Structure formats: C-alpha cells, structure tokens
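One chain comes next, on its own, written out as structure tokens in the form predicted alone.
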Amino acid sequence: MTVQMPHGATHAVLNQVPPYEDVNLFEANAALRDAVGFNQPTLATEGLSALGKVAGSAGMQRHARLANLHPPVLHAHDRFGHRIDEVEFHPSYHVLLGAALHQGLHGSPWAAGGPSHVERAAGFMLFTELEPSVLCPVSMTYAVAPALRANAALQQAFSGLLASPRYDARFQLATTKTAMTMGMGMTEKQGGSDVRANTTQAWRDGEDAWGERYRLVGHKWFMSAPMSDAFLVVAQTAAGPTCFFLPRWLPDGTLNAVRIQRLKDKLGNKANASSEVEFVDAFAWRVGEEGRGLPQILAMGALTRLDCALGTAGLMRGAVSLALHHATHRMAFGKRLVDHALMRNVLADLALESEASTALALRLARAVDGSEDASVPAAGREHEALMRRLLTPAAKYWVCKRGSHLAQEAMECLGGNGYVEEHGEGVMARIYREMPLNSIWEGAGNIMALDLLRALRSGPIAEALAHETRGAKGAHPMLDRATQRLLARVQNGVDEIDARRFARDLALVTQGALLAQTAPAPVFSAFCESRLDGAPDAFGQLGASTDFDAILRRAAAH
C-alpha cells in the first residue's frame, strides 16, 4: 500500500494499535469462566462479570497508570519536627484499593456469608489484570485474618473490620474506622527466608483487653504496605520465634513506635510501598503460644502463596490479551500479525500456558474451600487438605517460574512498543517488571521445592494423586504415561537434588488432568503434546498438527 503524505510532513501515524480497554475481562476469558464452573458449578457469576467490566474499564486503567506513575512517598516527620512515619499515596492508589475491598478480595471469605475462596480467587485474578500492586495489602489481610483465631480478643475486636468492604484510608486507630487492612513483618537483614535467625526481641509488658502485651525492639528488612492498620510480626521470646499483632495506632489513640526508615526502590510493584522499619519499644500483642510462631507463619504463607499463583496467572492472562489484541490489529508484510504462521504458534502457546496456570490456581483455591468447609464429609476434607498441602508449593513454584518467560515472549509480540513505558501507558512493560515478584515473594523457587518435599511426608500422597487424576485417565496417552511416572517417583522417594524437577512435573500432570476436564479437545491435546513428553523450554514450538484456529478463538473470546 502506497501512502500519500502532505508536502512537508515527516510522517503519518499509521498502523498503530488502539488501547486494550473497556473490555469485560471476565466475559472475555473463557478459560477462567470454565475453571470457575468446574471448581464451583453452583456459583452465580454476575458479581465476577461486574468486576470484569470494572477492571477492564478505561477509567480504572487510568487509575492504575497514575498509581504506578506517582509512587508512594515517605514522610518521616511533619514540618514541625514531630515523628509521623506516614507514607503518602497518589489518590488513584486509594481508588484501586477501595475497589479491591469492595469486591471482597481481602478477609471476606473468612466471614460468615462471605464469598467462597474460588470466587475470591477468580476476582483476585481479574483485579490483577488491572493492577497487582495494591493487592499486596489485600493478600496479606486475607492470610492474616484466620491467624487471629489464636487470640480470641483480637479476633473479636478486628474480624469484622478485616472483612468489611468499606475501605477507609484515614490514618488512625483501626477500631475507629469502617475497615482495616493488615500486613506481615517477617524478613530481617540477616535471615531472609530463615526466620529462625530473626533477632527482633519481645519482652512481656503486662496484660489488657487484647491479651498478653509485649514490647518489641528490632528491625524488619521488608515490611510491605506500611500504612496497613496492623501487622502480624515475628519476634524472639525466651521460648523462640513468636507471632505478635502490632498495630500502627495504640488503643489510647497514640502512634505506636514503628519507625519507617526508608522505602525500597524496587524493579516493579511501584504503586505499593515496601519499607524497612525499626521497632523502638513498640507495643504488640501475642497471637498464639510463645515459641509457636513458625507454624503460624507457614499457615499464613500457604495462603499468600496461593495468591502468588493466582496473581501470576492473572498477569499471564493480561499479557496474552495484550499480545492477541496487538497481533489482531497490527499489519506486517501485507497481513495482520495474527495471520502469520510463526506468530500464531507463539500466541497459541502463550494461551495454553495461561489457561493451564488458571486451571491449576483455581483448583488450589477449591482445595482451600474443601479443607475449610465443615459440611464436607471427612474423607473429602482429608483429600482437599492433602491437595492443598501438595499443590501450594507446586503451583507457586511452576506458575510463577513460567510467568516471567511468558511475559518476555508476549512483550516480543509487541516488539519495541512492548518495551516502552511511555509515562505509565506501557502496560506490557509494567507486567514484565511485575512478574518476578511473585516468584520471589513468600519463598523463592528453592524454598518451594523444599516445602514440596516436606509435603510428600504429610500423608498418603500417592493415593491422593491417583484419586485426583482419575477423572483424566485414558484421555491422552502422554498424560497417562506422565501420571504413572509421577506416581512411581512419589512411591520411590524424591531426593532434594531432584525437587525442582519434581515440582515442575507435578504441576504439569495436574494441569493436564484439569484441562482434560475443563478445556476443549484442541487445547488439551496441544498442552499434552507440547509439555508432557519433555521439558518446555521456549514458546512457539507447537506441532504443525495443532488446531491453532480453535486455540486462538478461545483465547481471544470477547
């Protein structure tokens, strides 16, 4: 095509792709809809559809851009010299966080009449496509809320606020607000994942309406979302690592001695504040028994690890949607990008990865529902508890590992346009910077692999896996062979040196078994043939017999 340009003009704006906005992200995502239907068939999805419309709107995307373009700012002191330790956020951050709480993505599943964990998980994924940074305090609130059961007084005082959908941005005593969020403070300079090495000390200071009160002295190398109303932190007592409820404001209305030293300058997650703090005789209340902090941390970590898998799956879907949208509108060499054979191969492969990750993450959310619901028969609860214990590290490991690879390949689909930030307009670049976080946060790859080895000792795992994959038996010979190999390894034992490989294979077999029951035949077959007979190493290597049309139609459904 020959373009006629006005005399003196240097260029015309041609062949540019319109923004991907005002799309109902739930209705556009057939894989998510089918995964929700499989894991909770009776769920009415009108609420998820409404959230999908909000999350995909141009107005909310503008808030996401502004919250990332104007990162939080620390004000350690006011202009008179008083210590205030306050972090200021752009107004768009508060709009986004308020929307997340309004949708019940925080502590609401733990409240009577709240959403199921499956419904909450699907909503969490949809919101991640909009903006993942504000979901850090949301996820921590979700994980901390059930931990307060270990202190009846605290649970009575705060459980309603932790489930409230009425976000309240005011910096004041939580009991005077309409809702609250909570954070977690575990990591210290010298320890990282080794929480036993923590040096923060706690000394008993008496007892009051909230229970046993302590004074804490020490530091935390990472304490994200420092404007949360309270934190669950770990400190050393004479009995060992112990969990404490540490509020920003004390019951008498004075500010607690939590000194925010600085905000971390991170690769991504720009809208969220991550801080380094010190406790200078800060007051905190014990949650659970002295010396029993590590089991409590592991219980909370299991829930935030679920959110790592959900968040990455949501980011994957966002990246795939942008790549498909771009390829559908962009012309190259005389035809649309999506009509070129190699591009179709890449896009279809990315779509397979996104759907498989969605299926696995939602299955893990169902395991939380099944293991927490007292109305489920004992045998069913036992199976769901085993699958929850097993799939948490496996899903967190594999989905998050694949996320960064997928984002890089999706970015290539946009070429240089995908790499450009453009004052926050470059959503693909934002996704790419965000992807490594979920793989690192709440335990990096080796921690997940080691935790999976411990999970193999938690019960009759081989029998549970055989039961879990029974519904897909005979669906594809490659899946049958991969399942048998996996079961044999469980029965023979897995060495530490092989733990990462086992985590990958467990995730792949589980994904295959799920897709056999939720996905159309072309998706399921392509997944098995591209992933179960050897380690996937790069995207865009699907066989020529793949039904690319069917896979791309499903991924691009609007």
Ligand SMILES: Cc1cc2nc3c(=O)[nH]c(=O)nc-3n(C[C@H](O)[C@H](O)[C@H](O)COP(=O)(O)OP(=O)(O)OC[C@H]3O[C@@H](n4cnc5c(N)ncnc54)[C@H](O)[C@@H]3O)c2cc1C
The other form holds:
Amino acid sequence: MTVQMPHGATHAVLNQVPPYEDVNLFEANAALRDAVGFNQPTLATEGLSALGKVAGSAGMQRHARLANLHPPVLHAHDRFGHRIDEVEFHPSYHVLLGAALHQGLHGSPWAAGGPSHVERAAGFMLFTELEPSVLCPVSMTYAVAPALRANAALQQAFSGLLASPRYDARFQLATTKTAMTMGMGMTEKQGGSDVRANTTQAWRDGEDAWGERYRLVGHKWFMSAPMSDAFLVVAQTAAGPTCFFLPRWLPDGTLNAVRIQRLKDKLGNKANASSEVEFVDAFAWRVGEEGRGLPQILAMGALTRLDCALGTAGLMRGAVSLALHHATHRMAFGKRLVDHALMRNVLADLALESEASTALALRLARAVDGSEDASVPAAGREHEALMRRLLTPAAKYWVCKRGSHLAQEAMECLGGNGYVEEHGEGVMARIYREMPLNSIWEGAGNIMALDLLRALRSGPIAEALAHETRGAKGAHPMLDRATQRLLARVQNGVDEIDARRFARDLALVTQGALLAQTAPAPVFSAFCESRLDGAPDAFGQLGASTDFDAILRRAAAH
Ligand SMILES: Cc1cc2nc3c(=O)[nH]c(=O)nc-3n(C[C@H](O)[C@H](O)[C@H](O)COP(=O)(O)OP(=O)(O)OC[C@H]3O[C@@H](n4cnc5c(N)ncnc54)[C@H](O)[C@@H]3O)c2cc1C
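Structure of the form predicted in complex with the named molecule, given the form predicted alone:
So here's everything in the complex, that chain up top.
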C-alpha cells in the first residue's frame, strides 16, 4: 500500500483506534438498562441517562486520568512543624467526588425521598466506569449512614449532612460544612478478617451532646479516604469490640488526635488515599452497645460488599466496551478484529460475563430495597432479606473473582496497546490494576465463601432459592438441572472445603435465572451452555452454535 507522507516523516500512523469517549454509558448499556427495568420497572431513567452522558464525556475522563496520574500527598506537618495530618488531592479528584455526591451515590438512599438502592446501584456502576477510586469514600458513607441510627444524637446531627449532594472539600468541623463523607477503620496490623483480634483500646471519658464519649489509643493498618469528616472505627472496651464515631475535628474546633503515619503505595486505586493511622487519646463517641461492634460491622460490610460487586460489574462493562471498541476499529489480516471468528468468540464470552455480573449485582441491590421498605408485604420482605443475606457474599465472591480474569482477557483484545499506561491514558491498564481490590477489601474470597455457609443457616434457604428461580423454570434444561443440584446441596449441607465451589454455583444459577428473565434468548442460552455444565475457565470457548451476532450486537457500545 502506498501512503502519502509529509516530507521527512518516517511512516504514516495507520490503523490506530480513536479514543473511546463522549459515549452515553447508560444508553449504550442494554444489559444495565434491562436489569434496571427488571428490578424497578417504574423507575424513570432520565437521571441515569444524564449521568451516563456525564460519565462517558471526554471532559470527565480527563479528570479521571489526572486524579490517577497525580495521587494524593500526605502533609503530616505544616512548615512550622505543627501536626496537621492533611492529605492533598489533585483538583480533578474533588471534581469527581463532587459529581458522585451530586448524583446521590453516597448516603442519599437512606434519606426520605432519596433514590432507591437500585437507582443508586445503577449510578454507582456508571460512575465506576468513569473512575472507581473516588467511590471509596462514597461507598463507605453509604454503608455507615444507617449504622448511626444506633446513636440517636449522632443520627440527628449528621444524617442530613451524610445525604447532602453539596460536596464540601473544606477540612473543618463537619457541622460547619454543606455535606460530609465518612470512612471505616477496622483493619489492624495483626489481622483484618479477624476483627475480634483488634487491639485498639477505648476508655469511657464522659457524656455530651453526641452521647457517651471515649478516648481511643491504638492504630489502624488500613484506613482509606483519611480526609473523610469522620470514621466508624472498632476498638476494644471491657465488654469486647465496640463501634465508635471518630470525627477528624472536635466540636470545639480543634483537630482530633488521629495521626496519619503514611499513605499506602498501592498497585491501583491511585486517586484514592489509603492510610496507616494512630489514635493518640483520640475522642470518639459510642455507636451501639459495648461489645456489640461485630454485628454492626457485619451490617455495614454487607453494604460495602454490594458495592464491590457493583463496582466490579461496572469495571467489567468498561473493559468490555473498550475491547469491543478496539476490535471494531482495528484491522488485522485484511479485516476488522471484530470480524475474526475467534475474536468474536472471546468478545461474546466477555460480554456474557459482564451482563451476568450486572444482572446479579442489580438483583442484590433490589434485595436491599425490598428488605428495607416497610410498605412491602411481610412475606416479600422476608424473602428479600434472605436473598440479601445470601447473595451478598455469593455476588461479592464470584463477580469479583471473575473481574480480574475478564480484565486480563479484555486487555489482551487490545494487544500491546492494552498494556500501556501512557500517562494515565491507558484506561484498560487502570482497570486491570483496580480489579483485584474489590476481591480483597471488605472481606477476601475465602471470607466471603465462609460467610455464605453461615448465611445458609439464616432461614429456609432452599425454599427461598426455589422461589427465586421459579421464574426461569423450564427455560433451559441445563439451568433446571443446575438448580436441582444446588437445592440438593443446600438441603444436604455444604462443607467448608467446598465453600468456594458452592459460592460459585449459587452465583451461576442465580445469574442464569436472572438472564432467563432479562436477556435475549441467545445471551441466556450461551450463558447456560458455557457455564452451567462444568466450570468456566478461559474465555473464548463458546460453542459453534452460539449466536455471536446477537450477543455482540447487544453488547456493542454505540
Ligand atoms: C487499598 C486498600 C484499602 C483498604 N481500606 C480499608 C479501610 O478503609 N478500612 C479498613 O478497615 N480496612 C481497609 N482495608 C483492609 C482490607 O479490608 C483487608 O486487607 C482485608 O479485609 C483482608 O484483611 P487482611 O489484610 O488483614 O488479611 P488477612 O485477614 O490476614 O487474610 C489473608 C488471607 O487469608 C484468608 N483468610 C483469613 N481467614 C481465613 C479463614 N478462616 N479460612 C480461610 N482463609 C482465611 C483471607 O481470605 C485472605 O485471602 C483496605 C485494604 C486495601 C488493600
């Protein structure tokens, strides 16, 4: 091929792919739109469409790049030597966090008239496609807000600020701001999964307008988003692990004694700060009873675990969109990558995984709505509570486990360009580095699988699962058989050694049952045939009878 080149040029730049930007991420995502419609048919989706447009815009992508390229910096002291423990972020971080709060992705569903958990979940997914790490304080605020109900004074003082959409980055007493965010501090050096092993000590110090006040001495080995206005932390009292509200600023306007030791040097999640802290006689106010901290933590953890599944589903969708976009524009061996049979197989398989993860994560969000809503009849509420208990560890386990596999394969679709960071322009590389985090924090894989075994003892699970899957009965013989096998295992009991296998199979059956009701027939049947009869391994092994055209058409970003 002869190509005209400017004088002195060594070559023409050919066959490179245009940037993937200015896409309405909601309108382009048929799987998400159908999952929203299935879980909340009455929801008006204009707000999600508006968010999809903003999140997919070139301008916001630029903020995402800059916030990751210029990670936060800790200033332990000012130039005169005073301790200030302040973390400075790039302005783009504040733009992104402001946009997330404006959209109500933090504490808003808990406020009267706020969005449903399903709407918030869909928004959280869309925002994750734009930038996941600023969502760390957003997710923690969402999880912590209902926990404050255990201290009426704190609830009264802060619930409005925790739901407010008017982000306020100023580092000062929360009650003087237009909105606040909160973080969580559980993990210590000697153990994160085993919170009971916490050594941070709390001593009662008196009582005031915020309730019973304590002094805390100890540390946290991981405490993310240290510029949050307050934290829910666990410390030991004489009665055992107890939850406390720990503000950065005290009511008298002085800084609380929370010493930020250093920021973690992380693989990904670069825009977010994760710190190591020490409490030097820091003031904190008790939330809930002494010694009852663990059940409270578990209730909060359930909500952040929902966000891990949502966040991973959002990252998956982002990776699949980039892979499809690349394959549509890139030529190899005389035709577009997307027209090569084996590439079609890989892309279609990735699209199935992304859609199944979206369906499961949104179903879990509906369980939060259904179990919280007093207007739902008692039987329905009980069913939703059981599904919430069951699907939280199953979805967190399986969706997050599949995330890293999917990111690796999606990256490979871009060839060498997928592996390149290019000053933050390599979005696929950013997704790849982010993916493992949702599997680790808020309870790693084994902890989720073990929690699922505990969930099996929380009520009539076999009946609940039979009820949950009844809408898909007869839709595909493989799904019917997998459902029967699953129900038999629930009835016979599951051993610890089998907990991961069980978590996977529960997630797969639930995904299959959801896709039977939300996805076109080619997506549903390809999902069943590739995943329900033997464990899924490498992507791109769908059978020859698969309707690749239909699956790729549905997944296509534009
Ligand atoms: C970037 C980042 C930010 C974080 N931010 C926060 C934060 O803001 N607040 C906070 O409190 N924590 C935070 N964490 C900590 C995180 O929640 C913990 O790292 C996680 O829960 C695991 O705890 P651990 O690191 O102590 O590992 P461990 O508890 O030592 O676990 C190590 C491994 O052992 C497995 N394991 C543990 N117990 C068992 C068992 N009984 N049977 C089988 N396997 C088991 C686990 O699944 C895991 O794979 C953050 C972590 C990261 C990476």
